[in-house]
Amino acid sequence: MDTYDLMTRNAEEVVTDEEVRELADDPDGKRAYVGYEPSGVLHLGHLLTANKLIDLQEAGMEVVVLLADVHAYLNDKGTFEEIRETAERMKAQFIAYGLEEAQTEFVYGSEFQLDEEFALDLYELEVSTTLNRAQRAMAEIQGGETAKVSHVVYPLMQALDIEYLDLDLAVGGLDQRKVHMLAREELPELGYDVRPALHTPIVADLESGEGKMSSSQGVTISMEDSTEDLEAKVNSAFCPPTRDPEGDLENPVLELFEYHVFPRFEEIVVERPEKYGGDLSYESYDDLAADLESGELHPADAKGTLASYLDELIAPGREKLRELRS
């Protein structure tokens, strides 16, 4: 896999392709980032973008993880002391999950977002950005909450983060797209360069295949889950024998294989008794998905295999959480 393919693997959107190709031509020492609100234990939503950071590190880039304590405070996630305690736990989990510590810089938002220069740039963005534009940028992140003044300041700060962290690439879920587009529109007005962005997919709800997997509602998988809990969640997952049976539903089991398992393992082995055809091995996601569709791979076998590989991925973080709490 060449550098560009590695950098863009499993990306839902590349903005812009030309800019990312230029970055892929000389990635060494370039800086990519994801910002995370310190709001709890890492779950598969966090880890999907973390997988992309691991790809970027393999490509030669340095990674910046913004532990967005000021953003979390604006989003009413606790006191600064509580938020920072959570952030330290998240930091340890990311390293346990597989980010290379030597290539990863962890930064608190409060290290620069409270400085005068940042504040003045923020005020200038507040003057030049309409209320409707800021609300649109925040809508998917905000969810169904009642809009507050802090919600429209939030995306403007995110836009400035890209400049103040001295970045070459912004990474986020597809729900961050409007924020990154806002940054591309507004940063040049302050005399700052635009940066390319990679957007990762949103995994569907585990039980229904609709919407998105969420830690606040429905079923999600996190580093707190025991092996038994993880197996129970995966075994209850929606898993039709097709990737997109009716055009409006997704197969979350296949999505988790595609976005979480295959990027981290060179070969996936489905263990089966000889009377059911013996073991199956896969080096590509498409081959596994095709076997599920054809009936060669039974959904129950797919789920059992998925649970086993996901458990291997989150086990180090689970152990780290136990250490931090003991």
Ligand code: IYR
Second form
Amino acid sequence: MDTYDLMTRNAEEVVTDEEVRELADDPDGKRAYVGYEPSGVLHLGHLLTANKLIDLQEAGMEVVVLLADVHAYLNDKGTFEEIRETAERMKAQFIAYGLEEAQTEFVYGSEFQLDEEFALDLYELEVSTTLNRAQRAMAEIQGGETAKVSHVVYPLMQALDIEYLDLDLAVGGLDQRKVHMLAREELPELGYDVRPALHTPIVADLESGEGKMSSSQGVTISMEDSTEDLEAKVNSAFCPPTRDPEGDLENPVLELFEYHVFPRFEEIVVERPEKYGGDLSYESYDDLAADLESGELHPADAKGTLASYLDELIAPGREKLRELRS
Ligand code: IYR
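To complete the pair, please output the form predicted in complex with 3-iodo-tyrosine; the form predicted alone was given just before.
Okay, now the whole complex, with that chain kicking things off.
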């Protein structure tokens, strides 16, 4: 796969394509990041952007994981002490998942966001950005009605992170696009460069297949799930034979194969008894999807296979969590 394809595979949106192509021409030593509010344990939403970071590492980029403790604080996720404890556990889970420590820079927001220079830039942004604009940047992240002052400061700080972490590419779920657009508009006002952004899709709810739900809503799979929990969740997942069922529905089983399993495994083997045709093996997502659609691959076999590969992916993080909690 060429570098551009690797960098952009499974991305729902690249802003702009031209800028990312330019990065792909010379990715070595360039820096990409994702920021995460420490909260709970890692779930599929986190792992989707982590997969993209792994792709970018493979493409030669340096990868930064921002443990956004100040953002989590502004979003009322607990005391700094609680947030940092969660962040340390999160970091350990990311490493167990495959973001190698030697190649990944883990940074706390509070390491630079409390500095005077950052604060002064933040105030400047507060002066130049309308309340309306900042609120709209947050719209998909949290409701407007109950927005606190901290909720409008939040996206401005997120925009500045891109400059202060000296980044060449911002990565996030599609729900981060408005913040990244604000950053593209506002950073030049402060004399800083515009950076490209890459957005990963939001996977549909496992059970209903409904729309592009936020990763934290509905049924998701997390590092806390046992093998049995995971099997039960995948077995009750919505799995029509087609990729694009009617209306706003998606096939979450296929989405998970595409975004989580194929990027991490060279070959996917569906184990079947001889009397049902024997094992099937796939090297590409498209082949698996085509077989599900034609009926060659039964949904129950697809689900069983999905559960076992997902289990393999989360097992090291699950183990790490157990260790940290014991
Ligand atoms: N807004 C993110 C968390 C976050 C992301 C980045 I990229 C930052 O620079 C800071 C915070 C979320 O919704 O989880």
